[in-house]
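First comes one chain, alone, set out as structure tokens in the form predicted on its own.
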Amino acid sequence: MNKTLQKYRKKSGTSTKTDSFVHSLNVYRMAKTQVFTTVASLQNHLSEVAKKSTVGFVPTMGALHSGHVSLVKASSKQCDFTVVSIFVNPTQFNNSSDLEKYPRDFDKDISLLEASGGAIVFAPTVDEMYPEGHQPKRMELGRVANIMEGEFRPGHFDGVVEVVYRFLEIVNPTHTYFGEKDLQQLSIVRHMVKEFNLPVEVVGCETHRLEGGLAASSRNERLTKDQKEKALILYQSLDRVRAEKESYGPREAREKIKEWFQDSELELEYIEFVDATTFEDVTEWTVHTHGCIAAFAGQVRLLDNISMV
């Protein structure tokens, strides 16, 4: 069993912080919602409405933002059902400081959604998610598992890849959408969907930006505003070098990353360009070119990716 798992159970007793709220019943309405919080209850409910129908799903993790709004809407256009999962997986934290540091704010969540025009809800507990026995779903990850976010969190790309396998298991959506944000995340859950031969096509949706171009996540939460206001280096050190880019390559561009974040208050955890195909390092510009970045505002870890293109 995880490690951060084992300890998220002993000290909060399996529950989240909505769990005193939302766990009580097994599902409730709220206007155009309904929430769902056992496997049973979402698939006798899925059974008698989703027949024949096309069902898509939104993972997420809570601390609902307008990026997690836009997957829903993309689903909504492409699904006749929308499944949003709202559950904080202690198996993808390879730091339990920062599982109980993850906002959370269930009913703001769900507020946002019945703007949004209303979806499916499931907030299962963590025993309902793995219950005794459970043995999660375990595959090769190849490279793509060992640089940049696989190499600074180590173990939270097999926490996505259980987390993930069991949420298609339960749902059995046709479509699941996810943000391109996350870009090595979006690459492993396809290599999943392909490895098992799920019965479900993966999504990628454009990252949703702010004001300035800083990437929506729940994260921003935690910074103070003058913190997201000195977080727009992370977008804007990227489009500089897409700007410039006949003026050098890939590794130049690295260190010139690298010079302009010490003169910011950030802390530059990784700064690299890829191919977003294969995850090597490139050495030229090519089509398939990502730039990838994380850094540190006080204590929130933020990260970001744009096209080079």
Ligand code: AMP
Given for the second form:
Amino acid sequence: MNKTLQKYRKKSGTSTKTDSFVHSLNVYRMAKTQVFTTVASLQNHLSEVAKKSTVGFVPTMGALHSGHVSLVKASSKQCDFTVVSIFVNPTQFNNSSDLEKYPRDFDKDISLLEASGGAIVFAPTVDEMYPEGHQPKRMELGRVANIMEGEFRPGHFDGVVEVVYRFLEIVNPTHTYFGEKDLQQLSIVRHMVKEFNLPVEVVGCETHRLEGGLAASSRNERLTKDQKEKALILYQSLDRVRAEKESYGPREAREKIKEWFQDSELELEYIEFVDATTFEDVTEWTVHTHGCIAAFAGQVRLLDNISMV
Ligand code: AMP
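Having seen the form predicted on its own, can you show the form predicted in complex with this ligand?
Okay, now the whole complex, with that chain kicking things off.
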């Protein structure tokens, strides 16, 4: 890989300046994978190869792991072609240090995709995604965007709507795959697709977990071995409540989890039991109840949720 491409890769997803030379490399090949960096080159390719085919689209921010792979596999099983985007979207970060520290490893991402059967990669720069004059798509999101992730990351879901709408416009897939790990995001994407009547099927995929139940996440890369073990409390506390739920209700469960976190080294940000269809708090267990949790292990913010059924 030449120096200019390495420079490009550092800039990918975070660049705010246009690099004309890099933009001239609008498509290149890494091992067996074709990487498209411009909208025009990707659309040109898809119009040639995927005319009457089903196209699955998996948006990611890179630092790929087994959770992303499960989405890619679901798409490859269902669709003729799979497009994976790798783009660290600045508009969904409300904290610039979180954006800067977000892990990036493009070579590893490509290797993992190849080992998982391959995909078409779309890795645009910020300028390509949001050219001058770009008008972000906005919609009224209601309660789901104002609680939990929405409350602690103000503006996050506006950024999600902006980037997902733009990607769907560019890729025009028949199917798009999102993880249930980001429960509010999945609900918002479904809502957006309905609201704007977009011709795409949104497929929700189960949370992929590592040993002990820790949800696979790009942010796990930033955890020490010890923190990874301690981070098991996110899943394990929800799982324990699920196992004991005949003995107490959601309100008491919240208090118990708060206590368990006080004895741990993680800092709990929120623990909520909500109806996953309305995102209202629940006072009794129902088939729709999900336990949703966010906590910090050191500087690293971790997120999880499970169905309480
Ligand atoms: P991200 O790169 O974190 O923006 O995630 C890209 C997609 O992968 C989103 O739809 C996430 O919900 C999904 N995802 C992330 N982690 C997991 C996981 N452990 N299991 C399943 N899907 C996941």
